[in-house]
Amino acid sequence: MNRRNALARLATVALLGALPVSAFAADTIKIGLILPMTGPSASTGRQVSAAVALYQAMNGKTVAGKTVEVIVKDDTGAADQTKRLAQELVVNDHVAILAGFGLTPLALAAAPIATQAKVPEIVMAAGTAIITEASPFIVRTSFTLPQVTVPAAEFTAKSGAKKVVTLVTDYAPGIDAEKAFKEKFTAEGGTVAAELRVPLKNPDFAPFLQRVADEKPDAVFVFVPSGFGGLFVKQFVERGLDKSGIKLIATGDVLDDDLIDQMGDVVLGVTSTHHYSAAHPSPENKAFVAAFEKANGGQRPNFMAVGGFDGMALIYAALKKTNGDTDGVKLVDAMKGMAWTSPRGPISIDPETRDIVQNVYVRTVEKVDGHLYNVEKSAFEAVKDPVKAAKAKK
């Protein structure tokens, strides 16, 4: 079995190594968009793919005189599927760019393929800090959990909270959030009384919320993936914690724009920090939301959608800069330091880390025209991923 695996890896490397480094002469530039279109994370896939299609509908399917073709593949949220699809897209379909990646393990699974084939990997959704370190060809247009968590810790400390419990989903992004919050909050003079980790599969928040109630903290900081927020808030209210005086502070994943209306009035007044809200008041965002809703039967775009939309904006801008040359090194170099105005606000790509730099907003859930929205109250401007920023200082 080990010998067969080794031979398979060698065959993959040989196939990838045989690919041309540049497809400059090709009339069609292919992008392999790998997303979980089915399975537990299907909402992420639908949001990102819809935003990618919208970008092309608004900006056309040609750039630098060449046609841009997007090939969508469903990895169902399974890392082995992601790796297989990435290999097939590079070897068989000759894609110039890989994109999408709804979860951290999926983005990491494709990283060796991107490196071996020298094909840019544009991460439009996954948020664990280490992802861009997995390959020099990875560029991110989504966010990192520490990037949106450190502002939450600072806001919580400045709001007067001294004792906090953290409650996160037990996988890489959750651990990122837990660590980032604790480091910043304790540096601000606060105490983290308990660090609670909830299983990713079949979560039952009740026993963990009982622990929160027993600790009697000033606030509880929460990260759960998009789609689990409604269940968490429901159980938070059922246990009476909303009336206990314990403040609920969350990352924006908990209050996903795509799902918040379904959560009901129990989330009114909940504070979160995140890089995007459908209620962001800029003209660029108003146009984006209106176009997205029109193209998708009234569905509201969320933070995953804006990551896909900006990922396409980055790809198009890089292709313009290279005049259509799809050499992977040239494309990544073109992306480094690129800056533009997104529906979320001003953003740029850090030339050192290839991660996104963006505003992080403090938001409160309010009712606007009969619907629930995360209404922005203040902003931390031009936030870099704090994990990599800390490494750069050493």
Ligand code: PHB
Second form
Amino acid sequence: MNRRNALARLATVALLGALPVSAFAADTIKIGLILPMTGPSASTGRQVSAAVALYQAMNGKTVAGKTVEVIVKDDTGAADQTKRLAQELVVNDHVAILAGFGLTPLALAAAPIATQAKVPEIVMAAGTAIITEASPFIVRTSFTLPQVTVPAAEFTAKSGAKKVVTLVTDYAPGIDAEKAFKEKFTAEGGTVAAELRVPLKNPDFAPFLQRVADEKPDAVFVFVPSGFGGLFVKQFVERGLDKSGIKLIATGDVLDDDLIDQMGDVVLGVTSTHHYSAAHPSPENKAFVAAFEKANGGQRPNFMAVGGFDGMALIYAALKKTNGDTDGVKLVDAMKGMAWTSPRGPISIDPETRDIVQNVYVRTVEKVDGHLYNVEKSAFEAVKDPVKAAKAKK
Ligand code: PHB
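Next, report the structure of the form predicted in complex with P-hydroxybenzoic acid; the form predicted alone has already been given.
Shown next: the complete complex, the earlier chain at its head.
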């Protein structure tokens, strides 16, 4: 360094010293929110980012005396982009927290960065069970597929169905759902006659629905990721399966709150299991849904939105507990065991697994004030991810 540079640097240091404390970057806590804002899962990006913005609109942008700034990045649903963006956000933007993650491969792609940089990774959307095991810095506010599927299998068995075909999207969360369903349903004495897997990219359900029709099961159990339910239901009806007597049972991913009204009356009476419905009858949810709809041109929040909203609630609560300290280990420690009332109902973070513990509701599609909703009928309470719960027992 030459003398001129050294002097200039000294002058800068002196100037910084004279500035009010609020001018320091450390007084702003940055969150890097990585989501598929474009591409086939763009609805997830829109829902999560809108809910994150809503959380700040409802709760303010300061916590523990610091300003919380959210930087939204679009990974288009491509894992290499997620990884590159996570790296840039950590290295260039000095984010204290990474959040979002609309699909399982995207959450997994960021995990090594979270571990290396010791930055918490808050998974607000993706749902494969193993995700939280990919880094000790991952904490999840969405759900796991086995968590919502085991109750579906139990309901299916209780409804008297003996023979079922499963139909899932062919990637990690779909395989999770397929396995969890089969394990529980066969343990209850049922038979899975065929396990059908539909490609994630440009899915054409028609040939698989033909297989379902040919098998003539009592019921078909379905998982497709958020945003794809409309296409599935359209092809289900086009193939005449709605009139075949084969009962449709699904995870709530198929009956997204933001799509269900356009699916039409064919879905009336369909049973699904999930952790969130916009029709959840609590004061917290009524306030959440009303504020979300008001801020988003009448669009209903879906389960992705509630994952984003609760992710922010978790981050704010952890920052309060550390008094604004953004050390990654301290933040994750603060999150462990955290419990609060979400719009979806009571939730907590399992201190052992950093995964969410929540109610799973059995819902039926009904008309409420002329609109289709998943109306909750009963609940499995405080459900842990069954995959990790089984491992812990061993
Ligand atoms: C996932 O990729 O983990 C995922 C995406 C959408 C869903 C569920 C799981 O609805």
